[in-house]
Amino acid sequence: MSPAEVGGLVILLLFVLFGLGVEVGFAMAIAGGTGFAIMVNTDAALNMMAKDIFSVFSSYGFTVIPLFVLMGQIGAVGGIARSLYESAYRFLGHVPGGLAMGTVAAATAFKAICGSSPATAATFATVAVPEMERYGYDRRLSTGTVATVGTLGVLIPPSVTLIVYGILTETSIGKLFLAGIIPGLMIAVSFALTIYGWCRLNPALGPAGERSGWGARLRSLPPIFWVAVLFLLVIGGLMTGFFTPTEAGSIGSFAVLMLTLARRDINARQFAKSLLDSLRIATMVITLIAGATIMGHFFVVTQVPMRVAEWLGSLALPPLAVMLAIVVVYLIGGSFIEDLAFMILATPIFLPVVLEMGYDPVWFGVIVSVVTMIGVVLPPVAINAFVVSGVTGTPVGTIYRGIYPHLAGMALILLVLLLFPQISLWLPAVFMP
């Protein structure tokens, strides 16, 4: 069989394994190993799989993943999100839809220490939804907002998605973190504007709450200050080269732990839970990377990425049209496979195409992250919607109706970033030329 035929059969096998319920990382390893055995031989395939799995799980560079996950998990169980939400409520609670906008503001600040999208969604489902319900907010608005703002962790540093992309593509994680800041803030603003417009059209969705005095507002600010200090410590040290990514993750985790201990917001049971959750999430991500590494070696043998690049180049389409096609593939794939897993699977295929067109890999990392953000709340595999449903007991259909208005703003920001790459690349060019 030709390499193209083998590639097609392996991709078909991959989707059969997905349909049978095999975990994505294991499915990629099985499919990639099988394809490699067909192209070379069985002994070479088994040897390649053993080496890839060992090299991934023993790699010092991948320790950055559990450390940044741990940083976010400690912050999630340690009450930092609750304090940030309280501060946002003091400033915005009296505006129609203000509690929901306060949730956006608090989640944006919380993303400075938490790179996990489901963790943020679960945290604010616990903190914000009961408060919004107490003030008569419609469940569509409250749960849809919480599910959507959780996606900010995909783009605003320290983002696990950007870390994994950087590792896969050998792109500077510091530059990726800087590149994600402005687009992340743009999307957060789009969330707030969507909420404001929705509540202006239907005030019953988000009634105004009590107006807080300036004394209460000022007293609520210290948590924001400490989160800003942590963000500048971790991202600033990484940006200046004072820390490696792994050192930044370890220092950030330690600093968040010290902050929660000083505030007496964490106990031994909560700390143990954050460790176990971090271990579970990190193991899942690293298993995905191991499976993708095996699949990547199969792609090298068949030269599938290069053939895809040649085929797209032969179509003589404008670069923007090619990028839109790639975005559609990511959205469709992420609708049926967990979005981080599909990103790991698809990026090695499409990155050569993007580089061939002259685009910057840092910019492409931001585009992939924004597409992943949309995929996290796009049916049918909208993980954040299921997380919020599990925490609040709200039907998933109700949450979807609260998510849909935000998708238009996210799609608009994605189009702007596609048309104007310099928006993403400005901060890296200034601070890490």
The other form holds:
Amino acid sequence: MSPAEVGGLVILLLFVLFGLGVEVGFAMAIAGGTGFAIMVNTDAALNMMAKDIFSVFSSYGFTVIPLFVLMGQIGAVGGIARSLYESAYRFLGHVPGGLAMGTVAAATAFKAICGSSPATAATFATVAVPEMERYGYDRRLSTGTVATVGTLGVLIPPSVTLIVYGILTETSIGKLFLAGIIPGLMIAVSFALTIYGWCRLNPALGPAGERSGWGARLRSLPPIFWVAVLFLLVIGGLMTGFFTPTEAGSIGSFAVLMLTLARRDINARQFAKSLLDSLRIATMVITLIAGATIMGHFFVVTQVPMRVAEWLGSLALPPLAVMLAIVVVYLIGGSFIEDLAFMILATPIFLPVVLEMGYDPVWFGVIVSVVTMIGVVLPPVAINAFVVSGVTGTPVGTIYRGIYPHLAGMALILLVLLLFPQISLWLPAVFMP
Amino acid sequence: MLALVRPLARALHWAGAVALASMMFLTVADVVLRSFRQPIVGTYELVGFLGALAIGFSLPQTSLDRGQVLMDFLARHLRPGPGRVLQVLTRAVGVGLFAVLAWNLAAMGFDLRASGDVTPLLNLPLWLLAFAIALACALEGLVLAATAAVRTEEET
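Show the other one: the form predicted in complex with its partner chain, since we just had the form predicted alone.
Up next: the whole complex, starting with the chain shown before.
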């Protein structure tokens, strides 16, 4: 059999295993190992699989993942999200739809310390939905907003998606973090504008709450100040090269722990819970990476990514058309497999194509993240909708109806970012030339 | 069997949590002491070592908690009987994978012990790590086997 035929069969096997319900990370390891055994030999394949698991699990570079997840988990159990929401509520609560816009503002600030999308959705589902309920907000608006704002963590640093992309493609995590800031803020603004426009059209969706005095507003500001300090400490340390990404994650986790301890918002049991929860999430992500690493070794012997790049090059399509096709593949793939898993699977295949067309890998990281953001709330595998449904007891269909208006803004910004790479690349060019 | 593997998985998960907390405190101490030109020698190696233990040891509990990513469209649309058969089949595939990984990681551990490979600064024996990950993979295989015939809601 030719390498291309083996490549095709192994990809078929992979999708059969996915379809049967084998864990995605395990399926990649099995399919990659099987393909490697066919192409080389069984002993070499078994040896390669054990070495890949060993090297991925024991890699210093991958320790960044549990540490940044820990930072967000401590922030989540330590009540930082609630304080940020309280502050945003003081400023925006009196505007129609203001509590939903406040959720966007608080989640944007919270994302500066928490990189996990479902964790943010779950946290704000607990904090913000009951408050919106109290003021008679329509469930579509409240739950749809909470599910959607969770996606901001995919792009706003310290994003786990950007960290994993950086590790997979050997791209600077500091540059990726900087590149995610402006697009992340643009999307946050689009969420707020969508809510504003929706509530203008139908004021019954989000009635105005009480207006807070300036005294109450100013008293609610300290949490925002501390989150800004933490963000500057972590991102600044990374940018100046004072910290490695792993050190930045450790310092960030430690600083959030100290902050929550000082506020007496965390105890030993909650700290232990955040450690155990972080490990569950990090193990899921690193298992996916280990599976993708095994799959990647199979791709090297069959040269599947190179053949995809050659094939796309032979079509003589404009680069933007190729990029749109890649985006569609990510969207379709991410609609059936969990989005981070599909990103880990597909990126090694498409990155050579993107580089061949002369695009910057940092920019591609941002595009992949925005596509992942859309995928996280796009049916049928919209994890955030399931999380919010689980926490609030709202039917998933109602949550989807609240998500759809936000998708238009996200798609528009994706198009703008595709057409104008300099929006993403400006901050890395200024601060990390 | 589930009654046997559940406490083992939980104990390893807690050991992983201790490793993760140690990574954080060790790295912070190193960064602080580095500012005073007194870095902790070998932090890089220790953190990599602890990271492997943290992730490897959390593997069985993550599976017990259904924390791995999978597509369950088919399983959700099947009647209980065929659904159970599918679950046994998918778990058997996972058991096979982790049996192979545990065996080969243990073989790798024996090779590393024979060659005396250690980390460059602290001389930490790499065979120990290979055996630790092999142990975690073996337990992961047992977890998958133990949960093969158990209904999803009974697992956690």
